[in-house]
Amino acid sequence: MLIVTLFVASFAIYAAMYLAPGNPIAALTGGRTPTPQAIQVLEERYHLNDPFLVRYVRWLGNALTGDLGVSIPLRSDVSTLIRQRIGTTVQLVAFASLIIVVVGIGLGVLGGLRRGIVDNVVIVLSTLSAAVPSFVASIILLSVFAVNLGWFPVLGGGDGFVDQVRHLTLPAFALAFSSIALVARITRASVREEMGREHVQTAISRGIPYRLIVRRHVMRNAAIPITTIVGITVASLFAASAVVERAFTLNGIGAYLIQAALSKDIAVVQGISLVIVAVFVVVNAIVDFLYATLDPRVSLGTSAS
C-alpha cells in the first residue's frame, strides 16, 4: 500500500508541475529568444520534446535511484540542491515536534485527569493557539523575543549546537504553536473517555494508587490515538516548515520550495514535493509499527478500534 501511495503521488506531483505555466526553455535561455536551431537543441538535451509519459517513466526511473534531475535554471543536480538544505529542515521539525509532544501531551493530559480551573485553562490555552498560524507566530515571536527583547537572534541558522538550538528555537515554535492544540485536545479528550471507563472507576473506588491507574490504564489505552495525532501533525511539519522558513531566513528545504516555485525551477519544485510525500509516508508507516507495539491486539496495516 505504501508503494502505491508514492506512486499515485508521484505521478500527481510529476503531472502537476508538466500542466504548470511557465515554459523550461525560457529559464535555460534567461529570457532572451533563442534561434530554433537552439531551441531544437535544448530540447533534445533535456528531452523536453518527448512524450508525457516517456518522461515521467524516465524520472520516476531515475528518482527510484537517487536521482531527482537537473535544475535548469542553476545547472545543478536537484538531489545535491536538497540533501545541503535538508538537514536545517529536519533540525527544525525535530525541535518543533520536540515541543508539540512534551507541551501539547502535557496539557492534554492536566485537561483530562483535572477538572475545573485547570481544564478551563487547558481550553482556553488551546483554543488560542489553534487560531494562530504559523506566519503570525513568526511576526510576533520575531518583534516580541528577538526584536523587542533580544533574547534570541532574528535570522539565521546558527554555528554549533548551541547557537542552533538558539536559532532555532523561534521557529520551532512558531511551527508547533497551531499544532499544540490538536495534539492537546486529541489527548484530553482520549484521556479523559479512559477516565470514564467501568474498569478505571472500579480501580479507583478499590483504593488502587492514582499514578498507578493513570499509567497502566489511561494512557496506555490513551496512547494509540495520541500516537495517530503526533505521528500525523509531525510528518505535516515538513510542508508547513517552509513559511516558518521563509520568515527566519533559514535555509532549508521548505524555503527552497517556495523560491523554487517562484522561479518555475520545476525540477526542484517536483523532487522537493516527493521528498515530502516520501517522509510522510514513512511516517505513518512508523505509526502502524508504533500501534502493534502499544497494542498487541492491533495487527501491522489495521486501525485500532
Second form
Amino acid sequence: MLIVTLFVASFAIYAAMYLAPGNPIAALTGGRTPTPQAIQVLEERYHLNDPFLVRYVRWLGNALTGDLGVSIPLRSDVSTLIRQRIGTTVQLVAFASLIIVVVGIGLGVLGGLRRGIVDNVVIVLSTLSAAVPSFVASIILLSVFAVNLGWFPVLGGGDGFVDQVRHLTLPAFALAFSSIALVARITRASVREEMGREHVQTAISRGIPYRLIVRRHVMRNAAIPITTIVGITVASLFAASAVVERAFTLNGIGAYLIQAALSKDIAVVQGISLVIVAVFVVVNAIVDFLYATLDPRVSLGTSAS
Amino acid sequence: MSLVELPTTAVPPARRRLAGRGLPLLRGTGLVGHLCAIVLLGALLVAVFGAAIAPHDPDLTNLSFAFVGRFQDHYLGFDSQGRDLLSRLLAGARTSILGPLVVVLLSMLFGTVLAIATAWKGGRFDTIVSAALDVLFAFPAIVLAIIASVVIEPGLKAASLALSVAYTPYIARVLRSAALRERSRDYIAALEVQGLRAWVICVRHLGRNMLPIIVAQGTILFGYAMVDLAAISFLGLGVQPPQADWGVMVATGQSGVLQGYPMESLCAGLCIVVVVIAVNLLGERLSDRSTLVTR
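Go ahead and give the structure of the form predicted in complex with the partner chain, now that the form predicted alone is out.
Now the full complex is given, and it begins with the chain already shown.
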C-alpha cells in the first residue's frame, strides 16, 4: 500500500507539473529568440520532445536513484539543491517535535491528572494556542523576542551548533505552537479516560503507589493515542515548516519550495513535493508500525512485551 | 493540516437532555457556543459589508503617513504604505472569511457525496474510492496549494480549489463512518422496502439525519481552512497584494515588525486568531452535540 501510494502520488505530481503553463525553451534562453538548431539541441538535452509517459518513467527511475533532474533556471542539480537545504528543515522539524512532545504531553498529563485550576489553565492555554497559526506565531515571537527584547537573532540560520540552536529557537516554537495544543488535548483526554477505568480505580483503592499506577497503568495505555497524534503532527511539520522558514528567512527546503513555485521552477517544485509527500507517507507508516508494537491487540503476530 | 477526531468524552446526563432533538441551530451548545456564534455572525457581516463601512479608502497610499500611529479618525493608524489600517482590516475580511467559507462548502459537498455514495454502494466502488482518497491523504494541504499555484496561477481561486480537494478525504472518512452507522438503521431498511429510490432516501432521510454531524465537521473545518488559506496568502501564493487580506497583511507588515512597527501584522493576525478561536469553540460544542444526536 505504501509503495502504491507513493507511486500514484509521484505520478500525480509529475502529471500536474506537466500540465503547468510555461515554455522551458523560453526559460532556458532567457527571452532571446533562439535559432532552430539551438532549440533542437536544447530539446534533445532536456528530452522535451519525448512522450509524456516516457518522460515520467525516466524521471521516476532517476528519482529512485536520487537524481531529481535539473533546475532549468539555475542549471543545477535539483538533488544537490535539496541536499544543501534539507538539513535546516530537518533540524527545525526535530527541534519543533521535541518541543511538541515535551510541552504538549507535559501539559496534557498535568491537565489529565489534576482536576480544577490546573486543568482549566491547560484547557484555556490549548484553546488559545490552537488558534494561533504558525505564521502569526512567527510574527509575534519575532516582534517580542527578537526585535524588542533582542534575546534572539532576527533572521537567518547561523553557524556552529550553539548559534544554530539560537537561530532555530524562535522558528521551532512558532512551528510547534498550534500542534502543542492538539497533542496536549489528546493527551489530556486519554489520560483522563484511562484514570477512570476500573482497573486503575481498583489499583488506587488497593493502595498501589500513585506514581506506579500512573506510569504502568495509565501512561502505558494512554501512549497509544498519544503516539498516533504525535506521529501525524510530526509528519505534517515538514510541509508546515515552509511557512515558518519563509517568515524567518531560513534556507530550508520549504522556503525553497515556495521560492521555486513563485519563479515557476518546475523541476524543483516536483522534486521537493515528492520529498515532502514521501516523508509524510513514510512517517505515517512508521506510526502505524509503532501503534502495533505499543498495542499488541492490533496485530496478533506481535508478542506482548 | 491534521484533522483528528477527538476522543468523545463522557457527557453528564444534564447536557444529554439539553441536547434534545431537531434542528434549532445552536441548542445545547451553551453560553460559550452562543457567544462564539455572535462573534462569527459579526465577522460574517464585516466580510460582506466591510468594504462598504470602511471609513477610508483601503487602497489609498500616502507614503508620508507610513507607520504613523493613531491619528484623527484613523483609529489604528497607517501601514507601511500609509494606508488606513482599520479600513484595510475591514476590507480584508472579505477574502479572509468568504474564501474559507467557499473551501468548506466545496469540501463538505465533495466529502458528503463521496461518503454517502461509498457507504450506500459499498463493494468495489467503496474500495476504489477509499483507495483514491488514501492517496490524496498523502498530500499535505499546503503542498497541494503550492502545486496548484504553479499549475493554475497564484491566486485565491487556485488556493481555494486546492484546499477543498485536500480536505475532502478527511471529511469523507469521518462522514463515511457516520453514514455507515445510519445506513444500518431499521428505518432505512423500511424505506427501501417501501420502494423509495436510493437517491431520495440518501438525500431526504440519510443526509438529513446526518446534518448535525455535517454542520459540526464543517464548522471545525472552517478553522483549518481559514488558517491554511491565510498561510498560503502569507506565502504570496494566495490572494495577491495590494489587495487587502489578513494573510497578506501579516506578510506585508513583516517589514514593519523588523523596524519596530508591528501594528499591521499583529492586527491582521489578531483578527485571524479571534475568528479561529470562536469557530473552534463552536465547532467543538456542535460536534459534542452531534455525537449525541446521531448515537
